[in-house]
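Heads up, the chain below is alone and in the form predicted on its own; it's given as structure tokens.
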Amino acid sequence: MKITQMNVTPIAMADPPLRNAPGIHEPYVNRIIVELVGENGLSGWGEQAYSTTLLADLQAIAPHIVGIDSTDQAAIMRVVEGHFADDDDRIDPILRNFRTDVRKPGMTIPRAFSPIEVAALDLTGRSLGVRVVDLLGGPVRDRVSFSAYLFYKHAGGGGEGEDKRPDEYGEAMTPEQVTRQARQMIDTHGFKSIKFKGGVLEPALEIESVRQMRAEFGPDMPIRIDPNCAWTVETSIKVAQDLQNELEYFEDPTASIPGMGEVRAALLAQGIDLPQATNMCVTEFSQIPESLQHDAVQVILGDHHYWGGLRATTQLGRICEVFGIGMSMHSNTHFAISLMAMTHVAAATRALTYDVDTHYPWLDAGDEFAVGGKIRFEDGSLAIPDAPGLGIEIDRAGLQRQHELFLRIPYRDRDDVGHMQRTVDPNWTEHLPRW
């Protein structure tokens, strides 16, 4: 289907004060929505994490996408690559919050291509009357299971001033409180596994948090912890020793592929075969060989927003199968467009056997702009919709509402460190590893 228009819309949503290793979430988080309009009048939709740099890039790319067929992914990629031909080594502000390599130049083109590719697949599916999962080769599973994504959290539900949102989950800054958060989220959504964001409190307290969750949910609940490289190699080894019987896998305990390799080697020498996962050390295809050489990563957290779209994620899955690497999926704060894109690609990727991470339960229902409102999980999972494309419709009035929110708020590029300094600790510094 020939593309007649590409619209790029920055939007915002309220975000609770969730803690992580760099700092704390601001009251709002921004996203970018890409709409591709076909000559038949139908639209396809894609979504990406916001940065001022990426917004400008997508707006500049948009006129050059017009006239391309939505099935011609190679032509779309040529346009994106052409835009960055003389400037593919820039620093995207979104990456400064979670980095082991400040520049990460290899992520620039994939991040720009991804929302266009998703929108093109959605438009193609709608035009042909088929689902995106079928365009990716067909489903290997009918339902996709997600994990309960837990955070240490200060009081508050996001937003500010007259736009403050209800605090659904309350404060969670102790092992007891974060375990209550887990119980509430699992009871509400039926999740069958736990993803726990660490790197916030002293390691001993985070170990205790995992142990309390284990006591609460029993021996069969998969639990994973992700401190976002907040620990040294030595601290990582100590935590793994203490939690070796509690964790499904150990996500990004320390920085860099060699660092992860050191942790892996030390644990294996002690007879501890705890899989290590990453979405920070291995973020592009070129890093996989080094990771294999160091035996650093046994589970890669694919994320179509960063790896270059849905087809690239399925390709990552094939590589993981070849080398015996497990696969899960990383998540950023997102709307239904990303949630359904994640569902379709997870359903099409055989290697993706771990439950998928998602921030979606943290989204205030009043900010969702999918027709029918916020998507509901059933027993912690989502079925692939029967409708063509991504399987959702967009409420344009709701999209405009979120765009107007973006225009009203002062927040632009995400700044977890700065907000931590403004609201919690004026002396806070981005110092990793912290322990």
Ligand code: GKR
Second form
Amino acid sequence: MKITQMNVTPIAMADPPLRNAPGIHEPYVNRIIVELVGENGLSGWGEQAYSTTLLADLQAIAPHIVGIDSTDQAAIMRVVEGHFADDDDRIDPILRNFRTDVRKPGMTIPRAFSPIEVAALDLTGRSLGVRVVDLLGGPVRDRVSFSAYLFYKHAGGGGEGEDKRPDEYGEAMTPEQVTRQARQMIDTHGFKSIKFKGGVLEPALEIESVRQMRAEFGPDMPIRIDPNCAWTVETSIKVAQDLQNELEYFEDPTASIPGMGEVRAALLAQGIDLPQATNMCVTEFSQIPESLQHDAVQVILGDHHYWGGLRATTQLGRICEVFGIGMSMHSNTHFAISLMAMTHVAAATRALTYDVDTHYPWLDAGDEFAVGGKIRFEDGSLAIPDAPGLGIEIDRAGLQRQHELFLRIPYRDRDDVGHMQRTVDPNWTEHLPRW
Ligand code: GKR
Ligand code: MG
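Next up, the form predicted together with the named molecule. The previous block was the form predicted on its own.
Let us now look at the entire complex, which starts with that chain.
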């Protein structure tokens, strides 16, 4: 379908004070929404993590997308690549929070292309009356399972001043509290596995948190821990020794491909074959060969937002299959457009056998702008909707409300480190590894 308009809208949502290795979530998170309007009057939608530079890039790209057919992804890619032709090594500030192995210039083009590609697939699907999963080759599974995403957390439900939101989960800064959070999230959504964000407390306390979850949920609950590179190689080895029988996989314990490779080699030498996973040291196709040389990761967490869209994610799945690498999926704070894009691509990707990460339970229902409100998980999973495209409708008044929220708040590029210094510990540094 010929594209007649590309609209780029920055929006915001409230976010609770979730802790991670770099610091703490700010009271709001921003996202960018891309709408492609077809000459038939239908719209397709895409969503991306916010950065000020990416917003400006997408706004500059927008007029050049007009006139392209929504099926012509190659033409869309030519426009995106053309935009970055003179400047392809800029660092997107969204990556500042995780600059453990510095420059990732290869993510800039995929990040700009991704929301346009998703919107184009949505528009094409709506125009032809087919689902996005069918445009990706058809479903290899009918339902997509997600994992409970647990965080250490301060009291508070996100938002500020008069806009403070209810604190659904309460404080969780101890093993007991985070295990209670796990119970509540699993009872509410029916998740059948746990992704646990670590790198916040002393490793001994994080080990104790995993043990308490194990005691609470029994031997069959898959549990993963992800300290976002907060640990040295030595600490990572020690934690893996302690948790070898508890973990489904070990996500980014330490920084860099060689670092992950060292942990892997030391563990194998001790007879511990615990799969290592990443969304930090392998985030683009060009890093896969080096990762294989070091045997650094056995599971890649794909994410269409920075691997270059939905089709690129299915291609990543194919590469993972060829090299015997497992595939899971990474998530950042997001709305329903991203949730449905993740669901369609996970349903189309055979290699993606692990439950998918999602921050969606942390989204305050009042911020969702999909018609019908927040999407509900059933037994921790989602079925692919029968409706064409991504299968959701957008409430334009709700989208405008979230855009106005963006205009009101002072927060722009994500800054977990600065917010930690401002609200928890003025002497906080982003120095990693911390332990
Ligand atoms: O939201 O704090 C967070 C997470 O730590 C997120 O930023 C990470 O990108 O979910 C992520 C991960 O798996 O590393
Ligand atoms: Mg991770």
